[in-house]
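Listed next as structure tokens is one chain, alone, in the form predicted on its own.
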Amino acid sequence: MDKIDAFKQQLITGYTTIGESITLGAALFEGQAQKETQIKIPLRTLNRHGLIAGATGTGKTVTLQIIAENMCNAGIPVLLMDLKGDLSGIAKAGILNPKIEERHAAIGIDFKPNGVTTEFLTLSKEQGARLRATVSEFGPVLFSKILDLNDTQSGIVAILFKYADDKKLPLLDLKDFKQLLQYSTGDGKEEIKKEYGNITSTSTSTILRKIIELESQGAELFFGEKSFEVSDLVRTDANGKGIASVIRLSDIQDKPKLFSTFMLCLLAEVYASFPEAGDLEKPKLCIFIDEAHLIFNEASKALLDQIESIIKLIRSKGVGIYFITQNPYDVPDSVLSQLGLKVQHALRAFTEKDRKAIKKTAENYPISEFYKTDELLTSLGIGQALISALNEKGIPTPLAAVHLRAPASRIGTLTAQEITENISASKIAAKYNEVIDRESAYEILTGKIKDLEEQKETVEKPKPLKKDEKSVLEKVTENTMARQIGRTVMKEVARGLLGVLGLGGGSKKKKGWF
């Protein structure tokens, strides 16, 4: 057997599959597309998590859009995070040219131009469906993670939540608890110390100064109601396919802080809500964090620890997770190592730091007998990539070099009007877009606040008099002048009897009179 047999039985051997899967596209040997290798996917393993790293321009936005496309034809919701705006092109049928004709001919794949049923949603300012979650819905545990705070803060936060909860005082925003915070130092503190312990307003001015921070990247249009259910991410559409649900974030890409605070909550509340699934013949839902980066690059140790733990355990809800960015460093370790596909399109070695990091990716791919994998790394053209996944079995399969097919959607953006238009005939948007500011805690600690300092002021000030009555000083002073008038008149009257009998006012003694 010479040798490109060995390379077309050993890919056709690893990349068969029993179930469902998806074809990405044909294995390259020696710069050329084998239409007999097609590399295939199996459903059941998308929800062991993936990777798409790759340097700029090499195609990683439209893996992306291929992968997601893909699993909504096979009946999986996807989840993707549109930071550069790029991804609303999945809602509409793609275009056949001569370069995608040329492209599918060398890999033997038909092309079929199609759309995906599509939610846009927003977190912003942008159109789409609302997302939100109330502060409540946090808990102090992931509210403390967030705001990066010690162990002493995070008690106070503790304190806090167990106190609204106990005197139900709905946290649902921002507002809320930055109320709760001042009540706990000020009206409110010898309440609270009573039955929870004492809070210093120290710690509490550093929690504040957290929450500001958070503020100022724009979380108060995320913190609130209506709270978005993940339900709605699991959708199909009348024909069973799963529907992609879009959340634009292009107006967010300087505000890390507020991107990591929202997938945390996404991925707890995934996690908290969707039951244990076990091995499923495909995942219930997989989601795509463009850009991953900027969760990791800004998030604190608690946070990246939270991330961890989640990516582990997530996969037996039956959720997939893909990662995609420039450098496969740009996720830990302990993250990278829990990935089940691997999709490396080419990087570029331009310094003595660049080709280490080569060589250094090229160690996570398994060894091949027909590729150097950090000379192939530099090789790759547009659209072209090293795979390496999991089979049926959650083997490892053999590396390929892959010539990609192309999306059967739209590459690129929609217009406004189609956004629009979009919008206008979600199911959920009318749901989530309505502004509710219910009665809580913000409401109603003001209204105590109040209260009690009506309460002070009434004990400081007199009480009004009624017009008949007299104040006591009023009376003290009128006993007084009595008394003084009293003796005057006394005084006058002794003077005048000791004058008349001529005892008084040091007068001279008349002779004769003893």
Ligand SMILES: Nc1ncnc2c1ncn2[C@@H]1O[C@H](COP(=O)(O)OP(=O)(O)OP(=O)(O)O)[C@@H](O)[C@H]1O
Contents of the next structure:
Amino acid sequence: MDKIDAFKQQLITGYTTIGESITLGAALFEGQAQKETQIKIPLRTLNRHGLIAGATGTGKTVTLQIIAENMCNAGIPVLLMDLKGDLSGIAKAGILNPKIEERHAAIGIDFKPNGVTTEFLTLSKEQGARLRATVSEFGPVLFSKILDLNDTQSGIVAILFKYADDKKLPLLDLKDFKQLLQYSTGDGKEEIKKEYGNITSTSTSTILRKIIELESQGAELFFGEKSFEVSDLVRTDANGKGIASVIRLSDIQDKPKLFSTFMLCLLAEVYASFPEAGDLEKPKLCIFIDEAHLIFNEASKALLDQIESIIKLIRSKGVGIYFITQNPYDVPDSVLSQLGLKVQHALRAFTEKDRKAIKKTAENYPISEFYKTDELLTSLGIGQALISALNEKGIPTPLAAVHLRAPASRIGTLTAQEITENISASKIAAKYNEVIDRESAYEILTGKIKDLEEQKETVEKPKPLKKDEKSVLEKVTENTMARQIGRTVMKEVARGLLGVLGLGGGSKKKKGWF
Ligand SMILES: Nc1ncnc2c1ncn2[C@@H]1O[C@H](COP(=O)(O)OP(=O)(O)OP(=O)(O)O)[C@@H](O)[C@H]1O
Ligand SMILES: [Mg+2]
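Form predicted on its own done, so how does the form predicted together with the ligand look?
Complete assembly follows, chain above in first position.
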């Protein structure tokens, strides 16, 4: 048999699926796309996570878009982290041009321009449905991890959460928590000490410093109400197609701490709110993290450990996570070893270090009798990649160099007007952008401190107390209780969301964002 026939036979056998699948393109043999060898990834393996890597400009973001839109077409909702603002195009149909025409002719797939139903979300002041969570919902374990606190400081955070819970003080934003910190070493010191133990100002000042550090990255924007519900990310449109939720993050690219905090919270919440699903015909949700090095580069050891354990466990909940980054080694080894789909675009060999990285990358792909992997890695064109996936039985497929299809949606961005139109028609934007300004710990404690000061003055200049006057604490509690009506946060606060991961706290079910 000719070498080319053996090649075709290997790939056709390796990539034929029985169940539903998504098609990425056709395999390349000696630089030519072979129409018969279409590269199909079974839907049932898409919860096995993935990686898209390659040098700048080689087509990683476009590949993300191709995979994501094909998932939507197969009824799988996707969540896209758009760090450079170049993913909004998924909402609109693409435009056929001679290059795309040539590409699709070569791979033997029709080009049918089509956009995906899309929701735009934001963590900041960018247009879109606001993603927010209250401090209460984080729970003390996660909140301490985000601040990278030691055991003593985490203990204090736990006491303050408990105190706020017992006294019905809503901790909505960072301002609330800072006020509580201040109160715990000031006017409230004796009261808290009696019931909960001593809180030292050395620890509280460290905690305060770390909160200020987080705030300097703009975190105050995403602590507060109204809490986002994960169920709003798992929707299909009127035609049964998955909805793409694009989180617009271009303004937090330079704030890696905020980004990794947000990602961990998101994954923890998805993990906590999705039931165990076992092996499904297709995933319930796939999450794509473009520029993923941003999460891993500056994340603390504690955050990294949490991210790794969630990635390991979230698969069985029917959730797939896809990392997109230039160098595969931006992603920790423990995460890399869990990835089912690997798409490697071209790498550039400028330096000795680059050449070593190429060799190492090549060694991590299955050996192929048809390719010299390290040579191929530097010679792949834009929109071409080496692919290794899992077949329906969970066995790695043969290595394929693939000429990828073009996305059916637009490559690049939507105009400001198109984004405005999308958001004004969005139901979830209307739901989450409503301004809520509820009285919370900050106002209550400020009032309490004022009351205490007045009391002190009263002691200095004795004034007869009214017969039915209640203690300050009673007053605060009563007022707060009245304001609590209709609110869900306090009763649903999960003390230590990650308790479910055996990392502390309880595992009470809750339905907020984080
Ligand atoms: N599959 C494809 N079909 C058609 N055009 C493509 C394809 N892949 C890439 N391109 C072209 O290459 C350009 C660069 O691709 P892309 O933005 O995905 O690169 P990237 O690897 O994400 O780069 P960076 O690291 O800078 O983010 C695209 O704007 C598009 O014009
Ligand atoms: Mg990109």
